[in-house]
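Shown next as structure tokens: one chain only, the form predicted on its own.
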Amino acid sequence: MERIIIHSDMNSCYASVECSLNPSLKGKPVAVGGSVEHRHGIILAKSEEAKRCGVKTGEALWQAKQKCPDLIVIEPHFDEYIKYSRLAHDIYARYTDRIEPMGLDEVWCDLTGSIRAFGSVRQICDEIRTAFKEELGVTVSIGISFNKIFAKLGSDLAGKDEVYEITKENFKDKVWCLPVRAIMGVGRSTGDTLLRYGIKTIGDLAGCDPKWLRTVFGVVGDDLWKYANGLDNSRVMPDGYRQPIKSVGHGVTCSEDLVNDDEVWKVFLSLSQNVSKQLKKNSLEATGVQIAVRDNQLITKQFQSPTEFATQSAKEISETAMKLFKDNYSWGNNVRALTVRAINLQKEDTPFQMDLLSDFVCHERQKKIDDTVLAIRDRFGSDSIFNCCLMTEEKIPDHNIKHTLPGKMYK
């Protein structure tokens, strides 16, 4: 039996939720934007009215205001967006238990086994659209197809509060004429590479030699060829399924540019506290560290290296991050944002081969110290114990780890 997959995407999710919470905003150019004080002053989402004025997601607030002087900018309320995401999930669950989220506002649903009970797929999609409008006050775009990739593409092609279907019979006519970047899996870098080889449309990609694609892109090349030819057979995962954690990271845009190694070290140490906590929570250890450095010209570079030991230690992770930074970053520009990511994860206490050169005694001692610090924080709060060098750090925004002198602590 041919699969019936839908991809549902809430239209302008953040902005739509804000308009639902405050009906007086409906019909007006509305944008959800980050904090200017903490230099997150970019557009996170915009209403259809703002979009018609040329406002784009990701651009600076001042640029958006130039295009749309009447733009109403609202700070994000992520708790509300999460609540709406859960309510949306309840609507999908009326029709299937095969619900795979793709962020807060998008899901795949497998309706193959739902048709007999609820009618045609079009009927189900119309009921979902109606439920969103009546119960949540927002709209969705829905794509229907026989696989996940084309269902996602269908929701991208659908208009606001509309349904778009791609079938086995019509996908060559509807899909192959589209730009190659329209298909899932082709980002900016991959798209640029394909264009350099003259591959402009999804049809061009479908007609490529899969062996050549593998040569250029590795195993990803096989996936791209399958996606373009409608051969994706990945299944929609059951409700509640959690994908294995492949990395744990934390990043921040600093309140002011970082101008020297000492300031960078403090931010790395602060970010690594969160990474360490998440590793411990999920019983994982990192065998590698990756950093991303964005300078004040908004150029981002990434570097990574293995760790000496499999670790959960904030100290060891931050030291590896700092070494990566010193070895690879030349201070041509000051630093605007940093990210630390634990990679190449494995289950904690995985057996390993000892050697004669590494200081395992020091590593085990540090592990005991970190376990004690985490236990104190769990019992008495995150500000109950911290590195003294972070006591006066002023360039880490308030929503990240930040400390003041004893007697004036806050979370």
Given for the second form:
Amino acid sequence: MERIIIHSDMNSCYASVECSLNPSLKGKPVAVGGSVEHRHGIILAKSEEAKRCGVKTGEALWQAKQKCPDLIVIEPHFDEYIKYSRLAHDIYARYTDRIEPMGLDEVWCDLTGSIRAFGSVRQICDEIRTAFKEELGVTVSIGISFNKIFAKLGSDLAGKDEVYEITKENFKDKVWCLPVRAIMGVGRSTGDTLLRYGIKTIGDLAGCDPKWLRTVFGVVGDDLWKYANGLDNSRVMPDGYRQPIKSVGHGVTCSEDLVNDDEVWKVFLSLSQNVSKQLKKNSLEATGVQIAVRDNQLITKQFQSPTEFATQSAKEISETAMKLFKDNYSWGNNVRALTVRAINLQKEDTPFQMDLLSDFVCHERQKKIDDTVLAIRDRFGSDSIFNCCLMTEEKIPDHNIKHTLPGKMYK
Amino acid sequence: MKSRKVYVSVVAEIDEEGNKKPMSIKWEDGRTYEIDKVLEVRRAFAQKVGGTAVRYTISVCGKTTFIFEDEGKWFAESRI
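Next up, the form predicted together with its partner chain. The previous block was the form predicted on its own.
First the chain shown before, then all remaining chains and molecules of the complex.
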């Protein structure tokens, strides 16, 4: 039986929610931008009117203002976006329990089993569009297809508040002529590589030898070939499904550039506290640490290494991060932003083989100290106990926005 | 015509299922209006003042109007 999958995407989500909250903004060029003081002064989302002036997501606020002097820039209200996302989810849940979110504003729904109860897929999509307008005051673009990849492509091709259908019969005509970057899974880097080999359209990609794609892109090559040929058969996961956690990370853009190792160490130590807490909360241990360093020229580099033991310890994670930094960063430029990630996770208390040279006693002692610190924080608040060196740290912004967003597509 | 959001006090009856039925509204100037009838309850976009909330279409003194409930707070749309 052919599946019926839809992909629904809230148009200019953040900007639309702001316009819904404040109708006087409707019809004006509006952008949601990060805080300039916290050096997050970039465009996060823009309205159709701002888009027409050439404003692009990700560009600096001053650049956007140059293009569109009347641009109204609003600070983000993530609590509202999460509320709208939850209400949107309630609308989809009227038709199916197979709802897989991707980010706050996008979702796949499997309507294969819903058609008999609710009429045609077009009818359901029209009802969803109407519900969004009447209940939330925002619009959605919906793509209909027989797999998730083409459904997503359909919603990209659909205009604001429109529906676009890609079927088994018409996908070669509608999809294969599109640039290869239009298909999900082809980002900037993969797109550049494909172009270097003369693969310009999705049709070109579909016509490639899958073995050759595998040699160039590894397992991703298999996926890309399947996507282009309409052979993606990944399921839409049931409502409430949470993907297993593959990494736990925390990053920050510093309020001023970091200029020496001592300042970097303080930031790593601060970030690792949060990583450690999340690992503990999810009963996971890291066997590797990855850092991302963004310098003041906005060039980002990533480094990773294994840890000596599987760990949840903020101290051990930050020490591994610092060692990675010292071994790899040459201080050509000052540092603007840092991220620490715990990677290669395993369940806590997974048995492991000790060796003769590592100081396991010290590791166990550190574990006890960390557990005690976490217990104190649980009881008396997160600021009740912290490292002395962090008392004077002024370059770590004190705003801590913590929102968990639905992540990648289930394959 | 411009409108503004006016938060109001509401006396409501809550049944054993948790359904709320507003009985009267106390306006910001202190006047109280009895609600004759609740005609419809649904989530809706408050077109005049913005935001989304549970909208109660009510009849007050023979006139049909809306009041909204947003996470425990009630508001109405008032003309400026």
